[in-house]
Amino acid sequence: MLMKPLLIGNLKSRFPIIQGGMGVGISRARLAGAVASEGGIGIISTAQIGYDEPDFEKHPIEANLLAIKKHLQKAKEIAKGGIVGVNIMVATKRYADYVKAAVEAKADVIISGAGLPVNLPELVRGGVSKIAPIVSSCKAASIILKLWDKKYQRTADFLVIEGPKAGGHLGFHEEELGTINEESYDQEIHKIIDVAREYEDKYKQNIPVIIGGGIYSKEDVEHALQLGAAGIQVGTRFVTTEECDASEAYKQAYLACNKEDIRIIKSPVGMPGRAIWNPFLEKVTKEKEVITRCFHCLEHCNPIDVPYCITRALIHAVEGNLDQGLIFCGENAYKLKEMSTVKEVMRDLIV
């Protein structure tokens, strides 16, 4: 099955592959950039993307929404004319502000996730970006569409799918991760692209689907195309790549994991997530971390009764420092052996 542009509203991309968006700093500006260059669509994480800015420690927001708007510009330098949007968390303190940011950035697309994004359409409202929730079951993609069709008028310009071998934090409850099957979880995809074509119908528009989680290889590829998708979401394939904005050591990290590495932790937030296991989580499932600051970077995390800080967790993970840090990844990292480069990437993926 050959591959196809991807149509999103105006937007055209070469090739129908859209690089994940992953935090903290794993996916900023020359990730992006790259991605997009190739033509795919490269996606910046704003999870906490200021993390480096001179002012975050005092003052995590206001730098985090600065830095939006330079890596949206450096990302769209190095992508020459293509398409580069951003992946905001509706669980992020502050949503509306980041999307605001964006918009005014003139992101391609935003992406949003982590909860559901009932009033995206609202705060995007007289700018260029198109809008896509992430969904894991029908039933999250049923609520949404419903929503933003009875509240605003409109629908979706396409639809996120990111299935149980995703990385990071997972739509789905611990127990239902375990109970999963590709089968039956092929089901739950032509469900969820049935509603899609119901709105389709209705606002006369193309709503193209994309198929994140697990997807590796170019059999990968092909299912997922095969169920019916547009396109695919890739994230872990890109960060063992030069272009990558992880350091070394963090890829380092990557290429060194064993499948059974790999599990399924709860976050500090109550959400199941994927990672790599090392001596930062052997510890904090033993001790309560000091948290002696919060920057403010999600809605129900309580500084007061989580194990340890997910955005420094995170930060160290980034920076290297991987025995203090979170290394979240999808279920097939273990499979990466050697870096390579986002056009090298590209090309394996391509069918």
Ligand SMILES: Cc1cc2nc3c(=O)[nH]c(=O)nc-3n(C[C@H](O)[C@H](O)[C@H](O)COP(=O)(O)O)c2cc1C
The other form holds:
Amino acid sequence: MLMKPLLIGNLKSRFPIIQGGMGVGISRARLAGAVASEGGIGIISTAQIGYDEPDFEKHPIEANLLAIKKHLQKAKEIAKGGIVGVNIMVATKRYADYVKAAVEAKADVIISGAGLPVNLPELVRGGVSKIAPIVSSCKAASIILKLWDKKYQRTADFLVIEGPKAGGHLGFHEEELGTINEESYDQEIHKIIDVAREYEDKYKQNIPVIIGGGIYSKEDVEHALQLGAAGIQVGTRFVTTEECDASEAYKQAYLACNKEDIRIIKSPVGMPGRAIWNPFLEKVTKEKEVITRCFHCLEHCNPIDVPYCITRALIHAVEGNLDQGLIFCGENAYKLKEMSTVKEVMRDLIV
Ligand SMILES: Cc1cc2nc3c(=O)[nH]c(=O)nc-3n(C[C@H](O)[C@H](O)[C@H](O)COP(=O)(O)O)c2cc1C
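Switching conditions: you have the form predicted alone, so give me the form predicted together with the named molecule.
Up next: the whole complex, starting with the chain shown before.
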């Protein structure tokens, strides 16, 4: 099965490959711009995107809102007409302000997971940004599309399914992760696609379904297309590219890790996530860190209760201070053995 260009309303991506948003600082202007210039869709993660701005320590949210505009503009310059968007987690504190900043900066697409983006249609009204929820189950897809239908008389411009092999925070309970196998998840994907078809019929509009999580090879891409996907979302493979915005040490941690090093962890905010096990994780499972400052990143995080500050840990990681850092990765990170370029990764995935 061969790939077709991806059509999202009036947007046309030469290849149906979306580079998944990766916070904190892993996918910013450089990576997203490079993917877009190669004919894919480049996604900037807004999660603490302004972590290296001078006033971040004092005013993190304001620094992030400015950085959204700066990185989108820069990515668009690199992309030379390619499609660039943002990933904004619903769990972000002051989510609405982040969405508004992205709309003002004319993000081509806004993808939102880590919760259901219940009021996203209202936040993008009047702008050009196309919107997609990230779902991991048929139940979540049904709920969000039904809600948008009832409340806003509209549907999603596209839909991203994030499976259990993805990196970062996962949309599954820890117990579920042990029971899902490829076959059972393929069934779930079929059901989610059926839900999308229902709203395609109702709104006489295409809703391309994108599948992500563990996509590593052309075989994985073909499998996704056979399941009915219009495209794929890929994160991990883009981390070990020259263009990825992370430090060299972060990329080397991917290249050096083994299968056994990649584990499901419980992030401070309770969601399960996938990361490379390291001395930092070993330490924080034994003793709680003293948290001296809150960066107001996620709703439902209380610095008094959590074992460590996830913002601080992710900033350490992106900057290469790995002994104090949390290194999120997808299930297949251990397969990566050498550095590449965005062009090479794209070539490896295009079928
Ligand atoms: C380092 C890293 C950081 C991530 N950060 C985010 C994020 O901030 N928001 C989000 O919705 N998804 C995040 N993800 C998920 C990716 O966008 C992508 O959907 C997923 O990793 C795809 O699976 P793959 O990595 O196996 O290709 C992250 C993934 C990784 C590896």
